[in-house]
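Coming up is one lone chain in structure tokens, specifically the form predicted together with the named molecule.
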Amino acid sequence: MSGIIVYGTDWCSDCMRSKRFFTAHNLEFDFVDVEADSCAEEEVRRLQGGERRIPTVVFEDGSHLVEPTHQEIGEKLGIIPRANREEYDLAVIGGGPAGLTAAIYADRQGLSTLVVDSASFGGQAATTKQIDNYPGFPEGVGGGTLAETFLNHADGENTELLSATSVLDLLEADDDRVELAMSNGQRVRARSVMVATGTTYRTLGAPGEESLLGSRIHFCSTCDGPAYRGRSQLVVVGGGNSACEEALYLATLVDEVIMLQNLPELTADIVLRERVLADPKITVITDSAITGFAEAQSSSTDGASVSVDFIHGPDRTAAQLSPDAVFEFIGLRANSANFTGRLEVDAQGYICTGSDHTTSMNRVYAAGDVRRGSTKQLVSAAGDAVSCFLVIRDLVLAEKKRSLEAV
């Protein structure tokens, strides 16, 4: 065995992410599946005083990190990624499907491009187990596999990919450049910037939730719902428009949908509310609060399901459900907090742009899920990045042509 051991499971998206860090930095590691190896599971529990949180990464010196970010692993190993140049034609903030698509196009146009991602590359796509609606993959494709494919395609000769590094601020430089302040302490300049920082699904933060995200707890019913067709029960968390729309859709796939809403009633528009309440397959439990999740064995299906503990009603009665999966629709958070002082955002933090992707800051553009009005689908995030890139390309190539003519 090599010095580094990653304990995890093959369905855990955070485990995939940790593995990707070591691969990206050419570091040898061994992966041990705790579900296939009871001694490995015992070892993880020993390290964590009885808990079994994954990934657990054990280093050569015997120390370990539980569910580490890339930045934490980098700090532990003394790896601080740095950009190679001081200036680029294009800096892309965020290496999800939008950012990586922009990199593919920029490389083909010969633009020097830096793609910076605070985690690893692939964005939200990399965190999902199976993607069934991406063109070209009729049998579906693993999110990690697709993200890897995007990354390999984006790794062109004009492109530099910098992971585990956050862009903390954007500053207007004095000579028609934008300066990026990064978490590694470095500042780089760019003629143009594409902000493609995406969104993060709001989660409940309930015990047991984290380790089931992407496997039994989902956020996209069009993406993950069809995998449960014909199953007996799904739980939908939330009571707004998205939760009601998604519950109606999921009820067409399974025998029963239980909605757990924390407020005394559904808050969706009246028409949606009435449709939900009239649907014989949907049961709404209001005034409820989820207290924990755990993996469970389902008798009705062919594999593991999830157990959901919750309290409800005026006397906060404790209850439990064992659905095949849980879908949470309690909102999205745009990843724009670092730029809200610089870029105009709407009430939810989505970046406001013109139809040409321009933001309120000169030379800064936005694309993908973080942009106001985005459709939160992979294929549209990639397409949005292309239309944004074409605007940037025209600006950069025209400027470069002018500078050449001036020489």
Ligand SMILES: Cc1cc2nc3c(=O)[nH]c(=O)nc-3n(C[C@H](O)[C@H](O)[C@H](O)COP(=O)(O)OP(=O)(O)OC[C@H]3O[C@@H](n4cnc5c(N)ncnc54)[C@H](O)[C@@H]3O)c2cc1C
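Alternate state requested, the form predicted alone (shown: the form predicted together with the named molecule):
Just the single chain follows, nothing else.
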């Protein structure tokens, strides 16, 4: 076997991302499916003290990383991805559906394009088990599969994809260029910039939550749910479409799923609500508010669970649950923190734009879920990126034409 081992499963999108990183950097590795190899699963649980989170990457020196980002793997191996050029026609910040769509269109126009993503490409779509409303896939499509298709399409001859790298700041240069200060120490320039950094999951901020994030509190049922297959109980926090979809999936893995919704009723689409309420393995508790989390003991294989304290009902009755894990689906927050000092944002952190996608900074545009007023839907994020790109294209091509005429 090679010096690097990736423990995971064939269906795990994060596992695919880790494998892609090693392949892209010509690093030999062995992939071991923990669902097909019981010894491998035992080894993963040993490394994690009873947990079974994937991917787990074991390195030649015996150390390991659990659910690592590309940046964490790169730092471990001393790999610092760098851009190949000093200047581009377009720099896209964010490698989700919006950013990759922009790259596809830019490549067809012959624009030199850099796509920078702080983790790995695919965005939230890559962690979604099944996408049922994307045109062209009447039977639905796995999120990881669709994200991989986007990525392969975007990897054109004029496009450079740079993962595991954050854009820390945007600066206006003196010659009508925007300078990007990146986490790898580089500074590159671009004629135009599209911010398409999307969103991430919100947390409750309840006492005890932070220390359990990633171990007993999760945000992706397809990534972490199978680790609890055969267990007795899971808690889902939330009552919207995502919460209901994930609860229905988790109910196929465990004996019982309890949904804690802070509103008087579920807010998901009526079809989802009806499916949840009709599922005998799902219990919905409305008018509830979580007051704290704590690690607890259980009779499960690894002997661990989580204690969930909450109040519910008109009398705010105190209650407690001890599920094997908690999955939170309570909304999203904009990934705009690195730009709030440069770009105008609303109270929720979403980037404010004009009708032509312009932001408060010259030559910087925004598209997709990070933009104020976005619908938070994959197909609309892709369409939003196209309309944004068309504005950028006209700007860049007009400038190039003037430069040629001046020669």
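Here, rigid core means the biggest group of C-alpha atoms that superpose within 1.5 Å across both forms. Numbering follows the first chain given and starts at 1. What you are looking at is a predicted structure, and each value in this text was computed from that prediction instead of being measured.
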Core-superposed comparison between these two forms, Y350 Cα displacement 2 Å or beyond: no
Rigid core superposition, D89 Cα moves 2 angstroms or more between these two forms: no
Post core alignment: G214 C-alpha displaced by 2 Å or more between these two forms: yes
